[in-house]
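Let's start with one chain on its own, the form predicted alone, as C-alpha cells.
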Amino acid sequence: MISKAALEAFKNIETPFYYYDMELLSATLEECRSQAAKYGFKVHYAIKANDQQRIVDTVCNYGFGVDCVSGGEIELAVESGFDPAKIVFAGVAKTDAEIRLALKAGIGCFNCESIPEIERIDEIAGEMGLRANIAIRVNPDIDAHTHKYISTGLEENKFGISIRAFDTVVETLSAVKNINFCGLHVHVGSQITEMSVFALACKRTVDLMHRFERAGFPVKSINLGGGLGVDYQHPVANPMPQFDAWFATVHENLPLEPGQELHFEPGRSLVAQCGDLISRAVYVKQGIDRKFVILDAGMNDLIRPALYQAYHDVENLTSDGELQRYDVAGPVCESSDSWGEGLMVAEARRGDLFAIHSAGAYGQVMAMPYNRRPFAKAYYSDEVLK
C-alpha cells in the first residue's frame, strides 16, 4: 500500500515514474529465504525480472545466488558481488563470447538448453583448458495453464530438449570430453499460481532423473526454475507470494538423494509486488457508450498488458470520488496501449494521480522508447520517504 507521505512526495515527481517500496522488497526476500532454509534449497535470482541496480544489491546482499540468461546479465551479477559459483546461465541461443566470458567468469552451471550447445560449450572448454559445469534442460510436457508466450515446458518449444532425445542426450554426455554433468534442469512456465503443476513437475522430473542414474548419469543437483505466480488481481491485500506453499510441496513430491542439491529460479515472484508505475491522468473522456481515461504512462513503459494480455490492477491514489467504470489507455499510439477495459476505479479527474501495481516484474526492464517516449525514471521508498 502506498502511504500517505509517499503519495503526497509524488505529487512534485514527474510522471511517469517507477516507484519500489523497499521494504516490501525486503520482507519477501527474506519470507523467501527463510521459506527456502527449512529444507536446504538453494535460490537464484532471475535477473531478466528487473535489473536495477538498487533492486539487485538488495537480492544480493540476502545472500541469494542469480540465473542468468546473457553475458551481459552475467556480467552485471558478477559486478555487483554476487558469487559466480552461483550463477546459472540459461538462455537458446549462448554465443561463443557468452560462453567464453561465463566460463572465464568461473560461473556454477549452464543450463543447457540443445544438443548442439553442449558441444559447443565442450569445444570452447577444451580450447580454454578448463572444464565446464552442465545441466540439462529437459521439457516434461507440462501444461501450466498460463498464457501461450510464457508457458516453456511443453514438449515441442524453443526452451529445453525434449524427453524424446533422451538417448542422443546421452550419447552426447559420452562422447564430450570437457564438460561435467551436474543434473537437470526443469522449467514448466510462469505465473503459476497452481501447486498442483509443481508437484507433478517435481514427479516427471523423479523420472527423469532415474533414467539418467540407469545410463551411468548421477544426478547431483535438480533445477526447478521458477513460476511461482503473484496476485495481480489483488496486490495490496496480497503482497507475498506462496513460498511456503510452493517449496512444501517440491519438498513432498520430490524427495532428495543423499548428497543431492535442490535449486530455484524465482524472479517475478521476488520483486512484482514491490513495484508500481505511477502516472497522472491526462485527459478524461466521454465516448458514445464509454468513459476513458487517458494515462502518460503506456506500453512503452510496461508492456505486458500489451504483450500478454496481462492485467494489473490499477487504482486512483488521488481521488475520494465514487466507482465509475472506465477504459483506462495510456498515450502511445497502439490500440493495444490499454491498461483495461471496463475498469471500476475512483471518480477521474485531469491530474489525478495513477498507479499501476506488481509493476516490479517484467516493467522497466522492458521499457523502451517508442514514439521517442522517454523512459521512466525510478525511485524508491528509502529515498523518497527520507
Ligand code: LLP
Contents of the next structure:
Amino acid sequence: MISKAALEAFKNIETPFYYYDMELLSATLEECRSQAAKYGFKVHYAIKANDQQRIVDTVCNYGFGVDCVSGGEIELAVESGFDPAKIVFAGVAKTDAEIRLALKAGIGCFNCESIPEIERIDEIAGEMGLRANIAIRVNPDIDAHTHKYISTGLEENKFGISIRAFDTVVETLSAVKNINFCGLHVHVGSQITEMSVFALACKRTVDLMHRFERAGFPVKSINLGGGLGVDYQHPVANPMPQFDAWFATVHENLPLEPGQELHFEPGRSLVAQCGDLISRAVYVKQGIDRKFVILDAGMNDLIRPALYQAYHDVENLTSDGELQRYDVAGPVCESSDSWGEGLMVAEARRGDLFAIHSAGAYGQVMAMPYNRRPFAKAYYSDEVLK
Ligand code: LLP
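Next up, can you give the form predicted in complex with the ligand of this protein, since the form predicted alone came first?
Shown next: the complete complex, the earlier chain at its head.
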C-alpha cells in the first residue's frame, strides 16, 4: 500500500521509476525465514528475480544463501557478502569460465542440468585440484499449471535431466573422479499457487531419492527450487505469500532421513510485492468505443505482460473519481505494450500518477532500452520518506 507521504514524495520524482517498500520486503523476508526455521529448511534467494544492490543487501542481512544462474550473479553474491558455501549454481549453459569462477569462489553446490556438464565440471575441478559438490537437477515430469514460458518441470524441456536417463547418470557419477554427489535438485516452474503441485513434486523426489540410494549414492541434500506464487490480482490486500503452506506441504510430503538437508530457492515470492512501477498518464484519449490511458511506463520497464500475458494490478493513485473502463497502454511502439484492456481504473486525467503493482520480481532486472528509452531508476521507501 502506498502511503500519503510516499505519494507526496512521488510528485517530485521523474517518472517512470521503481519504488520499493523496504518495510514490506523485511516483513516478507522475516516471514519466510521464520516459517523455514520451523523445519530447519535452508533458503537460497533466486537473485535473478531482482539484483538491485539494496534488495540484495537486505536479503543478505537475513542470512539466506543465493541461487545463481551465471558467473555475473555469483560475483555479485560474493561481493555483496553472501557466504560462498551458501551459493548454489544452476543453468543449462555453464561455460568453462563460469565453472572455474564458481570453483574458485568455493560455492556450495552446482545444480547440474546435463551429463556433458557433469563431465566438464569433473575435468575442470581436476585441473584445478579441487572437488566439486554437485546435485542432479531432475525433471519430475509435472505440469505446474502455470504459463508455458515459466513451466520447467515437464519431461521434454531444456532444463534438467530426464528421469529416464537415470542409468546413464549413475554410470557418469561412478566414473567421475573430482565430484562429490550431494543430492537432487527439482524445480517445476514459477508462480505456482496450487500446493498439490508441490506435493506431487515431493512424491516424485522421494521415489527418485530411493533409486539413487539403492544405486549406492546417498542423497544428503534435496533442493526443491523456487516457484511459490504471489497474488497478482490483489497485491494490496494480500501482500504476503503462503510460505507457511509451502513449507508445511513439503514437510508433510517429503519426510527427511536423518542428517538430510532440504533447500529452497524462492525468488518471486520474496520480492514481487515490495516493488511498484510508478508511472504518469501522458494522455487520456477517446477511441471509437473505448478510452485509452497512455502511461509513460512500458514493456521496456516491465516486460511481463507483453511476454507472458501476465496480469499486474494497475491503480490510479491520484484520482478519487469514479471507476471507469480503460485500455491502459504504454509508450512503446508495439501493440503488445499494454497493461490491460478494459481495466477498471479511477477516472484518469493527464498527469495522474499510476502504480503497476507486484513489480518487484522479474521487473527491473528484465528492463531494456528498446525505443532508446532510459532505464527507470529505483527508489526505496526508507530514503524517499526520510
Ligand atoms: N530455481 C530455479 C532453478 C529457477 O529456474 C527459478 C526461476 C527459481 C529458482 C526461482 O523461481 P521463483 O521462486 O521466482 O518462481 N521471468 C519469469 C520467471 C522466470 C523464472 C525462472 N526461474 C516471470 O517473470 O514470471
